[in-house]
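Listed next as C-alpha cells is one chain, alone, in the form predicted on its own.
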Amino acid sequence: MKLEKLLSKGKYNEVYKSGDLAVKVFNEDYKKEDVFTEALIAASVEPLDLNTPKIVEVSQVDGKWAIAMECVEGKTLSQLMEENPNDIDKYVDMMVDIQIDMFSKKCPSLRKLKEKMTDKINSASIDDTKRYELLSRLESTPKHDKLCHGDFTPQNIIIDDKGQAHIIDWNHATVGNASADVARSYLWLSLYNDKIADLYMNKFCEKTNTDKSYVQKWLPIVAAARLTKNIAEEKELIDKWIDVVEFQ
C-alpha cells in the first residue's frame, strides 16, 4: 500500500492518503489488539446510516499496524468555524443536530459506557475520597442503551463539498447515557471555547427538552475520565471540573 499525502498526525498515529483511502497508520508501539478493537468498533456502526467512512482493511505498512477505510474529502467542522467566525451559530446547531440523529441508533454489541468510565476513574491520578464520589455519582446515572461516540468534537465530523457531514474516529464508541456524551462534548469545546461550549450545550438542551443540570451531573466523571490522557495543558481546567459538586 502505497502512502501518499498525510492527512493528519495525532499522538497515537498519522492519517495518510493512498488512492481513495485513508489510511491510518499507528505508532510502533501501539497494541495490536486495540488496532483491532477500533476497526471493529468501526465496522460495527457502518449499517447504522450515520455516513461513517467504511473499513477496508487492517494491515501492516512498513511494520506498523494501519487502518485502511473510505477517504472522506472535505474540511472539518473545526476548520469551518476558524475560517467562519460568524457562522458559528449554524455549525454548532448542525453539531447537534448530528449528534442527536446518533442518539437515535442502538449498537448492543458496543462497550458500556459505564464499564468504560469505571476503568478510567479507577486509573485516574485522583486522591480516593473524589475517586470513591465520582464512582458512586455513575453507579447513580439512569443506564440508557443510546449509541456514544465519546469523542464527538468539531475536529471528528467532515463536511464534504455537497455539505454532508461525515462522523469519523469511532474508537471511544460505547452504549450508554447520552448525556454523558454530551458532557464530554461539551468538556473539549470548553478546554478552547467558553461561549461556543456553553452555545452547544444550551442548543442541545433545548433542541431536547433536557434540563441543563442533568448533563452538568456528568462533567466531573468525563473530566476524570479525560485526565488520564495526560495532557498537561489541560490539567488545570480539568482539575476544576473534577470536584464533585452540585450545579445550579
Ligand SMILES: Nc1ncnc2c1ncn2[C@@H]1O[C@H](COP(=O)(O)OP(=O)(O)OP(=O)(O)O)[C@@H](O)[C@H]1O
Given for the second form:
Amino acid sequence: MKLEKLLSKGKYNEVYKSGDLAVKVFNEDYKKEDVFTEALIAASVEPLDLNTPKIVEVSQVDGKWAIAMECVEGKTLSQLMEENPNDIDKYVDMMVDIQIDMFSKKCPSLRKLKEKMTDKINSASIDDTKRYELLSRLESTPKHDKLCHGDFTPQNIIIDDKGQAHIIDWNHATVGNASADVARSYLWLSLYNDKIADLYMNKFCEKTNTDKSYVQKWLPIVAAARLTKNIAEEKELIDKWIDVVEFQ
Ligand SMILES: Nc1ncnc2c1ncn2[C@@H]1O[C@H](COP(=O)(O)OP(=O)(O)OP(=O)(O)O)[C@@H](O)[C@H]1O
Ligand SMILES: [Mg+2]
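Requested next: the structure of the form predicted in complex with the named molecule (the form predicted on its own having been shown above).
Complete assembly follows, chain above in first position.
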C-alpha cells in the first residue's frame, strides 16, 4: 500500500491518504489486539446508516498494523469551527443533531459503557474514597442501550464537500447511557473552549428535553475515565471535574 500524504499525526497513530483510502497506521508498540478491536467496532457500526467510512482491510505497513478505510474528502468540524468562528452556533447545532441521530441506533454487540467505565475508574490514579464514590454513582445510573461513541468531538466528525457529516474514530464506542456520551463531549469541549462547551450542553438538553443535572451527574465519572489517558496539561481541569462529586 502506497502512503501518499499525511492527513494527521496523533499520539498513537498516523493517518495517511492512499488513493481513495485513509490508512490509520498505528505506532509499533500499539497492541495488535487493540487494532483489530477498533476495526471490529467500526465494522459493527457500518450497517447503521450513520455515514461511517467503510473498513477495507487490516494489514501491516512497514511492520506496523494499519486499518484502511474509505477516505472522506472534506474538513473536520473542528477545522470548520476554527476557520469560521462566526458560524459556531450552526456547527454546534450540527454536532448535537448528529449525536442525537446516533443515539437512536442500536448495536448490541458492543461493550457495555458501564463495564468500560468501571474498568477505567478502577485503573485511574485517584484516592480510594473517590474511587468508591464514583463506582457507587456509576452503579446507580439507569441501564440504557444507546449507541455511544465515547469520543464524540468535532475532530471526529468530517463534513464532506456536499455538507454531509461522517462520524469517524469508533475505537471507544459502547452501548449505554446517552448522558454519559454527552458529558464526555462536554468535557472535551470545555478543555478547548468553555463557551462552546456550554452552548453544546444547552442545545443538547433543549433539543432532547433532558434535565442538565442528568448529564452533569456523569461529569465526575467521565473525567476520572479521561484521567487514565495521562495527559499532563489536562490534569488540573480534570481533577476539578472529578471533585464536583463532593458537592452534589
Ligand atoms: N476515513 C477518513 N477520511 C478522512 N480523514 C480521516 C479518516 N480517518 C481519519 N482521518 C483524519 O485523521 C484524523 C485522526 O483520525 P482518528 O480520529 O481516527 O484518530 P485519533 O483521533 O488519533 O485516534 P484515537 O482517538 O483512536 O487515538 C481525523 O481527525 C481526520 O482528520
Ligand atoms: Mg480522533
